[in-house]
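First, one chain by itself in structure tokens, the form predicted on its own.
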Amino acid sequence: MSVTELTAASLDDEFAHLDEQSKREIRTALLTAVAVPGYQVPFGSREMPVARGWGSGGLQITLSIIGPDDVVKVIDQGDDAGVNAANLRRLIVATTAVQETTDAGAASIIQTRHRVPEQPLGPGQIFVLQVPVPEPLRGVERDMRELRRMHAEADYSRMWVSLYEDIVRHGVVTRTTGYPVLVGGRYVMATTPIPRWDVPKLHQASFLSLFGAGREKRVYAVPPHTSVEPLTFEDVAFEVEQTQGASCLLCEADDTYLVEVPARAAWICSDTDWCSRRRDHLGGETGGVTLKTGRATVGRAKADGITADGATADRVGTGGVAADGVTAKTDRATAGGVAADGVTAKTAGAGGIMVDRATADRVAADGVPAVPARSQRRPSVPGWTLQVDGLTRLFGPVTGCRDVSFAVAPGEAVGIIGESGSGKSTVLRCLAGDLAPTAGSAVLVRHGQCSQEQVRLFELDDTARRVLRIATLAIVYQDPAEGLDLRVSAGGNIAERLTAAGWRHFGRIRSRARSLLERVEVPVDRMDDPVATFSGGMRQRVQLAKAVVNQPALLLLDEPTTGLDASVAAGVLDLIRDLLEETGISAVVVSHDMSVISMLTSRVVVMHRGRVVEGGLTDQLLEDPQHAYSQRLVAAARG
């Protein structure tokens, strides 16, 4: 069958292309995607009858938006003649009868599965990317409901931790494709499978980018002139891939994305059309692209003296990124050229690509404070108080706690004692938001000079409660596995709480984590080990360091010295006591250990079968308990 016959058959019988209902579904989804940059929009469509690996998501988008006046360019990696590119282009042309081209400047629609063309795209052009893995958080979370929640609340602290851990292990962020970016200042988006070299081209670009994931049936978009910023720490700059001293074997370019040819021990341009044009027209003019000889220095308009679409040096912004997405080669040094202690190292990334980067355990702080800056520290005054009234939690016919009432003054620690099953931990879990109370109230009040701020803990929705637990309220669980990610390092667990609170300086995060781990007697040389390799006592100490890192207003401690040796427990108790005295943190302490209650608390309540049976000053109650149950507890503690 000839191409003409195939085209006629396809148009009459809808052979190998989308039906109109599917196209409408995809167009509607694309409108939403453009309106909400970076947001993954689900759509409904029948499966495309194409071979695996062709990228049905990108093909569905192209076939839904293409019109008779469009000109299409299809590339695989950067190659117009690759098997997938040729077959997809043949299918699109056969089913739509549009014109095709290899010239990125002449195309109205460019479909790819890897590269953004080296020739800059401009207004009126649409860039379509077929995406294998659209979810940027899939590496840190598998539950789809939790993924949706994280996006809805812009809760990306675990993504920051993954970058932190990468730097710790390798001295550099090793992701060469799919580097996470923040789109429009709101949604974290995966650029899979775009290489890091091309990520700067998306920032404030003048073209429309559409991303399609056929298997997941999701689309997302980056409209023109939208901010697309790679996630980077303040002192660890984003860098594109570079191969020191390498240049294209065919055109001698060293300002393009290069791929290795192992058999020749050489490198060639990934974008084959751009490479061909450079070879054929070096010093001339073709396809609206001006090519100039010479080599540009850092900060010039386009690397190696190439100016595209009239881009000149004065159009290039900070870091060599032009307003229309033209990028320039830069040789940025990490953190201003040196690590925090002045030591840099050559680190091999994926594919043997070398970058200048400080080694992980040296990116700490020459002159970086071990505690947060003054603006990040919670002042000791005004203080916070907690008032609990009538707290009741029932588990069917079983009483967890009933009618529990007590108050905690600013900087005061109140202890709760009782036997196992008396309701102590139930009270703490209700205050933390892990359990919904059956009745009662708990109000956290901040006392200012002229006003009061009240937070009704039991009336918060899930989102507000999670925000509260970033810096205002923290809990140390009896089982450390509940408060830690055992797959992540000790420093990474602390980094999660800091990044959630807005910290973006790798050196300060690392210094703060090191300082706290030292105070809770976790060996610094274990700082980068997964918590899963720690003993129970060490896990508890890491959990405590994580809980207090942001100096919360209210600290809930459930058996804080469980599993600790006596000497280590004493150090931990000293730390908690010092923090309470220095920062004005209020605390509720649950413990079976009377020595813990005696050392940390000024007042205590005694619980029995879910109810408070006695309360008063700690010293007084331990010396002269009045209730018979309290007397038995104290007598048992004294031996």
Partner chain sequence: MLDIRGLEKRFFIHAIGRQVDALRRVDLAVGPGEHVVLVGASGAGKSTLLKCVWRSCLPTAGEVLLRRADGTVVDLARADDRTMVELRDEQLGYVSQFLGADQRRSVHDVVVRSALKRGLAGDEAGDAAAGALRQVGLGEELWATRPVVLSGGEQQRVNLAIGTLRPPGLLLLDEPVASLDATNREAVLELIAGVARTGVSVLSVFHDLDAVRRLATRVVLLEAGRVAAEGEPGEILEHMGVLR
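Residue numbers count along the first chain shown, from 1. Predicted model only: the values in this text are computed from it and were never measured. What we label the rigid core is the largest C-alpha set whose atoms superpose within 1.5 Å from one form to the other. First, how it differs from the form predicted together with its partner chain.
- In the core-superposed comparison between these two forms, A569 has its Cα shifted by at least 2 Å.
- Once you line up the core between these two forms, the Cα of V589 stays within less than 2 Å of where it was.
With the form predicted on its own already on screen, would you show the form predicted together with its partner chain?
Here you get just the chain by itself.
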């Protein structure tokens, strides 16, 4: 066969608009998506004869998987006759000559924007969704690399914080479409563009769901019989949109997703095909068999779908709202034979969320981590909490710090003092993992009840380091903006650390955050205000609360009071000292200020030009400094 003939044949055979290579590439991406449920697979989105944002992603999926025997249904907002739906259907049918239908039960491929049909779908059916924004975390993070990291490590604490903030501000979770779900216990996925009403239908569904975002060049999938759990706190019900007493003007159904007809102050079914067939049934044509939707009891949220069911933040906070329906069940005994189990609106201990075991254990009993009793402060296990050996960090020819060694005992605070540029912050940043050391080692020991666990800080990968920073190693920065998300409320900032450690109970998160904020003397009535509205001293207090909330083994304090005015600094300093004493947390305090060091620490090392020039008891350094530099430092402090 000549090339010309080959080309001619392929042109003649062109089926479903796309060339075979494109289809194959898209199908490969889809297979990956099916293999890793909920994971967004990049693909080479083609130019389509529809504008991007008009369903090009869903269209590419449909055209890649469709065969001559398929029967296709396309809906837009539940309506088969919508302009967009009609156009897409015409394109599909014109390029494939497949059969079209409006009957969801009869279709083998259903392409949709915004709805899952009321008619329960069954095995063998493929459900294709046109997705505008595939990234569920877009609202909480913009940096693509960071987003990928969050997915890769299943680090969804900020998503939980956004739900927390939503409940605090509005009394309910206000997300309508694109409600975040946890797929297969692993990936958080955007259910965009379907309303919450339809979310439970995806859980353990017998059909295959394929999501395509043409503009964003991503496909993802939910294979049959995969768990799809809406993210919601243990004590806050997942609610779907529903208006009390509303029913369809046409078919009188009150168990379907209704849309408002403002002109007539009435409601009609969003799924037009379902509505019309129900009307036919009501007419008695099938002998009084009532059609049932694929959904039964769900929690009832009030009018407009989303306004609070009277659930104010406070009610939620104090006792946990017992909203009407905590479980949104899918009716199994319906025509289509949906083999779905009830979706429990519960994501307790969801897999994939990395929970620090020690923390989980300590919070297990009642969700409130136990504060070690004073008598346990000096553990029977001798040894160090932190041992730093020969830590060196060079910046090219410039020495950040060289051969720094020191150790911190359990419950002890050790100071690092030196002038600006002496390398003390470099040491701290290496310990915190913000900087990679050039040489040296640091071993952190977490003393358990009867065991101890050693962590070699400089040998951790990024993921392990992040997990370590949740509940084992905390840092308080000089600038609160580094340790806090200023757009998030004080309570939300603390909730971030708690959700990262696996807390999923809104009421407990809130009461723990409240008690901590009380402890650091932040007025509780400011708890729900964004930290950006706080003064410097208050921000530093919130940062402290956030740092100690999971009872870390080691707290790093980097110039914690520098930049605060004297009276505020004194208050923060008092607080740090009291917190260290109460909690028995070991600490490394970096400061250029002798008064800070002498107040907080029992031992100190003096750094000068990147090296430790002297180490000793803090009062000995003040009384009897040995090195010339230490003597100058002490003399200066004495004024």
